[in-house]
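Have a look below at one chain only, the form predicted on its own, in structure tokens format.
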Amino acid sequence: MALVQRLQSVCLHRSAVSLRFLSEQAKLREAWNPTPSFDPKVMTEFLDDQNHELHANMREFLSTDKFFVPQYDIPLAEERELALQRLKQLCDKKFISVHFFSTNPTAVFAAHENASIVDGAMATKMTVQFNLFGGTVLKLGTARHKEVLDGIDSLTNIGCFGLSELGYGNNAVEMETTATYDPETDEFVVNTPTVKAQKYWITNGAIHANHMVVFAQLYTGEVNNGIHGVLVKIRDDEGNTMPGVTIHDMGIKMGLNGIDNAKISFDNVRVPRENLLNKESEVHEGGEYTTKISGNNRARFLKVADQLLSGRICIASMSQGASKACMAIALRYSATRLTAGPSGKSDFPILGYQLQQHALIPLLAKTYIYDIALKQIQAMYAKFSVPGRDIYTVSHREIVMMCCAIKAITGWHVNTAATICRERCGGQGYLAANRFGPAIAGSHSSMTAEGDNSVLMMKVAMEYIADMAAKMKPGKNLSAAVEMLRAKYTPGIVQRKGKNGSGRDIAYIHHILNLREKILFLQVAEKMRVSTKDKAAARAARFEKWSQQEQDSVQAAARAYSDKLISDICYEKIGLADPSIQPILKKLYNLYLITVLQENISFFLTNNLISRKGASSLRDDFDALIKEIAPESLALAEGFGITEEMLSAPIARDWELYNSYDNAGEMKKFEDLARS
């Protein structure tokens, strides 16, 4: 009744409209919780990890700059081009830097970050010019490429990157475009042989881009030396179409038009020698081929694509910023709608109700230990890109591995999100001012791009089975072999002690996360066991089972190795965070681990890892969590640091000063109103 009474409290007078209801929502949001437990300012220095400055720079700046302000009912080509000179504005200001990738790769990740907040498609296009070209450049390149990567800051060489084709995608090593040594004219020759290897999907490749990394099977003489990145440019200084190369614009998507996607194809077309990204391989005046890559060509392969690692890094960020803002959007929107409450009148505000907090919170506490544990990695990341910062202790294909799961789960959480917040703000939630829709529309785009989600996790499953393989030889780790084996055999000792597995019990949820992992993969390895001896039967075997029998095993081997991970880094981490928040993060992750063993109740009850009353037990903590997390949900929101012109939905703001002239579904004139 607490909240009856405050409510009771906010005039609510209905009448001609005024300027008064500029601040009619303001008071139903201040009067949901006037004294939460904590500083949501101490949140988002705790969220925001790294790059304060920056963070709190750019939110000054997308807050104060109407530039910035959505538009939504416009031409193609306009939409495409403000998409463009946003991305300047963030350029000029400094707010995002290729060389950052040598100095602080963490600070890519934050603008990436802010920008996807308030646009999807500009955010996109900063990852390709400055994450997936330019960072290959930087890092493929050497000084003879200085020029092109001179020009990347200030987007006078705008570029993009041409790695997958229309029939390969990921198994982009497959490849059919060529780049052929000349050794008469000291050039490559670059071509697209068939339809199928035309480069497709490229960001910038429609409109704007100057330069292209075209990745191709790299030729000298008759041998194959794998693929390799070539600098292709595709337009001259005015804009048209080089000799040789044909772009066509693939057109209306279903969301992020703001991006200028193409198709590209070359007919043998010449460039100099010098245009091959030379850092790790060198093709010598004459044809002669030297590489510091040790391996087969599939090794080659994976360190000239490495710029994908940190591009899904940057995805899981903009990923973040998008679920972040739907997450605030639907609690801010919740907290002033008014529906029939106990008087019978509409004087209640719809998060009140079971229903939408038992839809919302535990969303908010997945968007929370998700960015909890996307800042460890983002940190652990830059270890490997910046000499001497030699911080943790953790070997190349954890990396890869943490970067495909973090990846993939916030680019699934980011549509649930999105899509959940839409239906529970109703009617409203379908206007595309209110921001579900496009956040719906790109977190399809991220679930894709950079690696499909679930070949992903196929890829998490293989390193760690790989890593499992090699620490359990004979010799290698005994300590792993017998950490493997406890858990094989842990089950049935938890069962006969009869524990209970309270969902209050954060450290033993944790450790039933961790055994589930293991039996998990233990199953996996076990499955994908072959008797042959023949290698050619082995593999035949192999695949039928690891693509046609066992897809299943292994998606939810590399699902449970996703939330044991994030477990792992919440775990420690909000034991560091500032006292004062750290009860409210406890009982977010207290609220994740029971959605997971909820999600996965089957697993944990077959298993012997909690018993049948621990698990009809937690239907009630996770009831009793809701109710103590939801009074904190708008200074949770507060506390992701985003400002209500960042949000600009109507709903999170004065949705009727909004509704109280003819919008046309536009925001430019509310934001005159707004900030006058």
The other form holds:
2 protein chains.
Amino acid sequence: MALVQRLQSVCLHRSAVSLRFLSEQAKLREAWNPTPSFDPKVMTEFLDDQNHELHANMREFLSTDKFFVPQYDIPLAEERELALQRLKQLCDKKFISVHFFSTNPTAVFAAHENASIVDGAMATKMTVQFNLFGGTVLKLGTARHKEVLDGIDSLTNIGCFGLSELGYGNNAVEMETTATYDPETDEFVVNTPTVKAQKYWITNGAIHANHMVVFAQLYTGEVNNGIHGVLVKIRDDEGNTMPGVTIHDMGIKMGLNGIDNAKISFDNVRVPRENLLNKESEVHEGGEYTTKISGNNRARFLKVADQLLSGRICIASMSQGASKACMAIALRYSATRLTAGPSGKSDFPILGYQLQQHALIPLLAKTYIYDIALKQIQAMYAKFSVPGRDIYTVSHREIVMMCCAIKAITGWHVNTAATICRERCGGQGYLAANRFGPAIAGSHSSMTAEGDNSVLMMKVAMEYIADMAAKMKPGKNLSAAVEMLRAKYTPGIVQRKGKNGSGRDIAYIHHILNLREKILFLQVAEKMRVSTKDKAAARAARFEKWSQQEQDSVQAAARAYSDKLISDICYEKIGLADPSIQPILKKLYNLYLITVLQENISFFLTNNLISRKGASSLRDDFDALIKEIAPESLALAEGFGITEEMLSAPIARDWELYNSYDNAGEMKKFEDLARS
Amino acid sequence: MALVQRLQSVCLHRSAVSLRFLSEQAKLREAWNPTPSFDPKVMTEFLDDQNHELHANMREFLSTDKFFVPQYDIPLAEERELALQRLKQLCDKKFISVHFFSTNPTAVFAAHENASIVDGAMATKMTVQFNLFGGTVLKLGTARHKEVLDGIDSLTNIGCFGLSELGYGNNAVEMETTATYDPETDEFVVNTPTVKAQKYWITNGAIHANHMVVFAQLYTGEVNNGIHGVLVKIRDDEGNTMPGVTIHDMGIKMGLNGIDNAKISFDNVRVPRENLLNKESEVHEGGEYTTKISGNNRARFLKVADQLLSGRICIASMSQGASKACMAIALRYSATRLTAGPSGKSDFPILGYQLQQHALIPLLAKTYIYDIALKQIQAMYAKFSVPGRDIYTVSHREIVMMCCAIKAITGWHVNTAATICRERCGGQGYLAANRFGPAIAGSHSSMTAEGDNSVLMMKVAMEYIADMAAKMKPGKNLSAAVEMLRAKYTPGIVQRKGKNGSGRDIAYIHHILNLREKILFLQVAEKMRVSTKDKAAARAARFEKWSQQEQDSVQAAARAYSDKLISDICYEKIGLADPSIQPILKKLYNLYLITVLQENISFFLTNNLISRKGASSLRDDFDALIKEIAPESLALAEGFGITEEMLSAPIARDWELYNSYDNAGEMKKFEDLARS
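Show the form predicted in complex with another copy of the chain, please, the one above being the form predicted on its own.
Every chain and every other molecule in the complex is listed next, the one we just looked at coming first.
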């Protein structure tokens, strides 16, 4: 048994082993396509982009240490402790460090991706400890916070990020918590005035954290200087809650129950003045307030909440880890799950059915394309954020837009991918051990944590329009500009220029994606124009238009920007890939583009950017591409570089073995059999 | 506190109470629209359609008995026991009985709907006990099974439905379990020959059941008579597993963990010959096999699995219960969750935002429309299935198509509704206590239990095409028929006939929905034509076309049938509704129709059934209808007739109170405060 299992595990990595030692499932996977057109290892290297050693070492560690084998029926307290202890092991192995932000931020994201595949709760605790809490102390703290900083990598100091309040999760700038300077004692008094001002959803808060960055309206005398971060010790070294601090455990959530979320409030808790994170702003002894940040309180808020930006890339990385795992599990199962073939006997893998291929392969393509885009955005963020390394001519505004867009797109994608994968794996997909349930629950966190996706899309649109306005002649005739754009690219002209404007003509699709972005933003910009000169009336009119009338257009425009951004990045990156993987990557890219056209076909048809004939023929291109990609799908899943042990799910492995004994829904015995 | 809560609870039912006693949340809900255009009670009566007394009594019972207050952080064993004991209470109150199938089947469905709102696991145990197990014993059993039947309502006999096997969930007719008649002892020998032949996902199996209807290939001598149901006792009266029976607990699932699912196998277990459910087929002493069912083994299988048909209506009813609860929770929260208004202060309910309205209101409309259709299908099923009550001229084929369609449509809908409601409620939606998590997990069961939705859609298409073929001249020119249909209804003509073919013109939309159904089925039928006369080659060719080439068209055609069916039913039923609720129902119906057009806009545009201008203008109609419906949305949620206690979710109630103490994520204390 053990030998069979070991061989099977090896088989995932496509070593040439004799088929006769393999389980039925392994044989069926092998039979799906014994000779894929590319080497999955080359693909893994391409997808990983950077941090190859970290990826390899971390994957190996996560695949060999049995501490990472999932456990399902365990008490809440144990589940939380497990998440912490797993994180500790990753820390001990130095797979993650707050100092990566200074040296190589992309390594932070790589660690998040791998962590999320094996334990989403652990990954979330990681992101709060190292990005939100750690990153904030690193970037906004100074020498006087070194002791806190030094305890982060070892988890000696476990931290929380106290931004959201019960009543102000969607409008943090209005938060009610105050930090009032008391010149008598040279301290800040941190206070929660109302029920709605409780710090809410605080990860690591219910059990594990001893420190918290509390964001609060900073008062010196009667002056509110806006939101600043102040370090508050919430537990002493024995783990007892500090006086004046109230911590309530938030209990069971729809998923990620290994995270100990809390609501936390402060009853005039006093902390030394030095606890203010003072890199940008300072309250001096006696109460004088100084700041390096120009602008109003809102500008200061954006600066202190800056870690949300990298946080969004962290979440995108976690989303992608989960999407990859889901796709690999569903595809591997689909190649081994037999149903009625032409004879009516159960001898035909469901992956051979068009129903299964049309559900899974477009999601596989998106998973690839989003991953390529995400890796590039990670690299651009890293080059932007590490001083002296900014070789790209990209503005802060562009980085913000890209981070918001990729977080939203990958967040929605993992929800769709996990949902469809679950559905297409039927009852087996419903078992917790097969991982889709945890992935779906985790995806909901991806969609609204660190900024509600739709609100982030609004932010993208707002930044885009502000940028447009800055570059545009005031009073420009925007309707005319839209008409000009439309006229320039009627399908007839495109057909003469390109290959009949078909779904296989990438230059043509590129054209119309570009036009869609421009037209939609010009239209939104035009609608947002306000004629009144009265400031209050203009503000009210803009609110009315933006929030009550044009929101669908705002969302569509931001989506058009995102689709185009992702397409642009992939076009370039695929062209630079190893030639052996370019053909399959181009097919995935083409399929992605066709799905974008299909999902927005109403826009392209009603704006005359595609002909009715062209739209009808998309289906043939779609069908044909999927037929070309399907035989490569298991190799593409292998290209994600995720080991069988990391996937864990029995349906991705020898599920007949898993069901041959009393498994009680757990994985331990299976892993013993597989690894012994 | 108690008084405030009581008043608030009353307020849900819109009694005129003074606002000054209400919580902030109750005030905000009241302020949303103090004078809706209709009485929600009239709406409830319309939606419930039948069984008004059962609905009223069951809702009252579920709202007053604290045993139904959800518990979240409890051990698995306790969760399962709770589901059973809750079901027992419903049985004791006679809200459900297997004999309803003989007297009033719609009462079964009403009980399912209400049960699913408070506890999906309990509802699932109910559906297996009363529909799958109970209904099968009732309909396929005879006098000799009376003792088993008599113990069903009281839960003295708890049963399982042993159809699916690990390897044959998707092709049950190929199952491997055998029941072989032994003339020596006049017994059946029930046997599980392989790992893949284990009975899988067996609800009630892991802990509670003592009886099981085992479906098996029935052998007399060497002859396989096809699949039949045999009663097997799996536990004795002390709850010990019977000799030869092996029961494995399937452990933790992505949801519905109150269900005790098992995989079960039999090692040549002997049961008396009389345990065969023999209403339709009999094995006589000595081994002679007789049957009333004409046709082959497949025909017999369909007869013995007939309870799956009502099972699909049960699942649809559960899905609708959950959809209604999710919509009510999300809408009530959205009216009380404040965010930045025109001033930037947090004083504006998110339900006032177009983003929120456009996400929620179309789902609310679908929830209404699907419910109206489901109730009519329930009534038609009831009239068809109870002998002597078939007053509709509807065939068994039509009933099958309607049941499959409504199960699939409502199953997908509850997944979408729960997912979007969760997303639009942000972090609060992530708490288990706010119910979307359990609803999402439950929806996955709705999508693939009792038939994978996509496979049911195939079944719909297959039945439709068989019916078409039976009524059609062989060799009819199908392409020409499609062209004729298209030509007859170009947008130009429709525009002259109707009101400019706009989204508000219901007759026009009705026309094109009708055309879509006809065109798509004619196209599929044409593609499915096979020229070869060789039987095996024809079979292979049809498999290739159906499964590898035309599956998208098959799914689209079945969807077109479903959309049209639902539209037809609603058109008629709304016309018969109380005049006071017709205006709002017509708006919901119109919005539903527009979303159907939007979701299939590529078809309507490329088939020239809507003009580009018409398609562009749909957005204005969509926006306008939502603006008209939004003020009524809380009253519409109230029209579902679900009490605050049944909704349970704190965000649907006084969530500031819920967060004012250490709730640990649980509901008990809140209910004590609210009900004392």
